[in-house]
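Coming up is one lone chain in structure tokens, specifically the form predicted alone.
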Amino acid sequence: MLTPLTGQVYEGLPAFADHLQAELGIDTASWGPLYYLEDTASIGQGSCFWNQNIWLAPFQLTFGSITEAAAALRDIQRNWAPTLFTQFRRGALMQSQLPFLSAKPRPFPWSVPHTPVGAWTLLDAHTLIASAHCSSPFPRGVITFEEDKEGPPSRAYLKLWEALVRLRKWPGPGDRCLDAGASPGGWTWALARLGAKVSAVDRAPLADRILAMPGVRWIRHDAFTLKPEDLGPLEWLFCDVICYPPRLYEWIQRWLDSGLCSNFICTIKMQGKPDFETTRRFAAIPGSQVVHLYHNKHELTWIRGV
């Protein structure tokens, strides 16, 4: 028997469970790492960010056998990824009867398929919770890449790759990009490899091998004291500056008001407790999304592309 649930299921990030609980207004998870909120209006539309994945249309399914449960999910759609916290053996048997879902590292650039990836978990031997539609395009909100161990000076490029894949677009040859807070050059490296022209702004220099890449110029400056008119029109603005979120928001607002750039990816870094108010202000910017990327730490990422 399939019974729709009226709320949403939030898949918690173990390291930031307290942040998610604060957003949802609840103290404990409903099922293992999962939080069920029946009245989502209480947190406001699009106001939950410290999660790995949101199950947008959950339902409960009672079944007699694993084969019956797997067939019921296959009848709904093809792709399903489990989040198991109990019934591990039965869960593995059930997943083996569903179409294979690859978890191999991806190359970059990579175009994420538009086909949805559902989520499911077992509550007991004959009951599961599932959702065919989720907030993340990746299984359980997880994506890994084929890493470059030699070129980039840090692993920060991984979160940039993830953000661009989520946006389903990235800079092309000749696109003008600003990389604010660029040192030592992980994001600049990733952008220059795409053929973009990168203005890398930071008081600290970039690694020598990054400075030598075609299309890269280093501007020794505090990016936040540069006016949009100082740099001119851009296709993309990227920012990984360590600063308080309100300062980043004020700077981004100047760029939005200038009309000189349309595509943005910025890290909202938290200093101590999370700044929920400024995060919601970023999310309210038209065309925006704020997410906690798989490769983020104590930070969120604001993404806007047109």
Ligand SMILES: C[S@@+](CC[C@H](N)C(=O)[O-])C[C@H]1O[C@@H](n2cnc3c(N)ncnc32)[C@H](O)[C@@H]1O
Second form
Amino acid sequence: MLTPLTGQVYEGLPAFADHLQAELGIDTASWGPLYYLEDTASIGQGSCFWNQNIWLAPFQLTFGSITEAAAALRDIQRNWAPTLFTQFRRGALMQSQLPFLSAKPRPFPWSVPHTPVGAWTLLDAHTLIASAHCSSPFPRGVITFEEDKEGPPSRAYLKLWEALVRLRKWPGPGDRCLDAGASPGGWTWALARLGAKVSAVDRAPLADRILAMPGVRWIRHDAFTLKPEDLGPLEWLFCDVICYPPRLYEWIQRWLDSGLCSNFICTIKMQGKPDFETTRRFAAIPGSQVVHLYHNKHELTWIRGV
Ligand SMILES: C[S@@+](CC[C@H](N)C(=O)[O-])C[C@H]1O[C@@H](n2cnc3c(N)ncnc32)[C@H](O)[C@@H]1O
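Having seen the form predicted alone, I'd like the form predicted together with this ligand now, please.
The next block holds the full complex; its first chain is the one shown before.
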């Protein structure tokens, strides 16, 4: 029997469970790493950012056999990713009866398919919770890439790749990009490889091989004291500066007010405690989203593309 649930399920990030609990206003998970909140209107200001994936339309299914349960999910849609915390053998058996879902590392650029990826878990031998619609386009919110171990001087480019894949859009040849807080050059490397023209701003230098890439120029400066008119117009603004979130917000507002750039990807780096208030202000900027990427650490990513 299939029973829709009225709330949502939030898949926690093990390292940031306390942040998620603070957002949801509950202090224990419902099932394994999963938090079920019946009344989502009760979330502080209506937003939850410190999660790996949100199950947007969950339902409970009681079933007689695993074969019956797998058939019920297949009848809804093709793609389903499990989060198992109990019933591991039955869960593996059930997954083997669902269409194969590749977890292989992706190349970049990669166009993520528009087909939805659902989520499910087993509560006991005859009960599961599932949702056909989830907030992340990736199974369980997880994506890995075919890494380049030679070119980039840091692994920070992975979160930029993830943000661009999530946005389903990336700079093309000749696009003007600002990379604020660019040293040692992982993001600049990723952008220059796309053929973009990159102004890399940082007081610290970039690796020599990145500076030698076509289209790259280094501006030795504090990014926040450069005015939009000094650098714009731009197709893209990227920022990975370590700073207090309000400082980043104030600078981004100046760029938005200037109208000189429309596409933005910025890391909101938490200094000590998470800054929920500034995060909500970023999320309220029209046309934007704030997410915790799989490749983020104690930080969130603000993404706005037009
Ligand atoms: C996390 S690192 C950036 C890593 C880079 N995205 C990469 O892929 O290699 C942060 C950088 O921000 C720079 N930074 C800090 N404050 C800055 C400011 N006000 N203006 C420009 N850069 C700044 C630091 O020098 C540091 O290189």
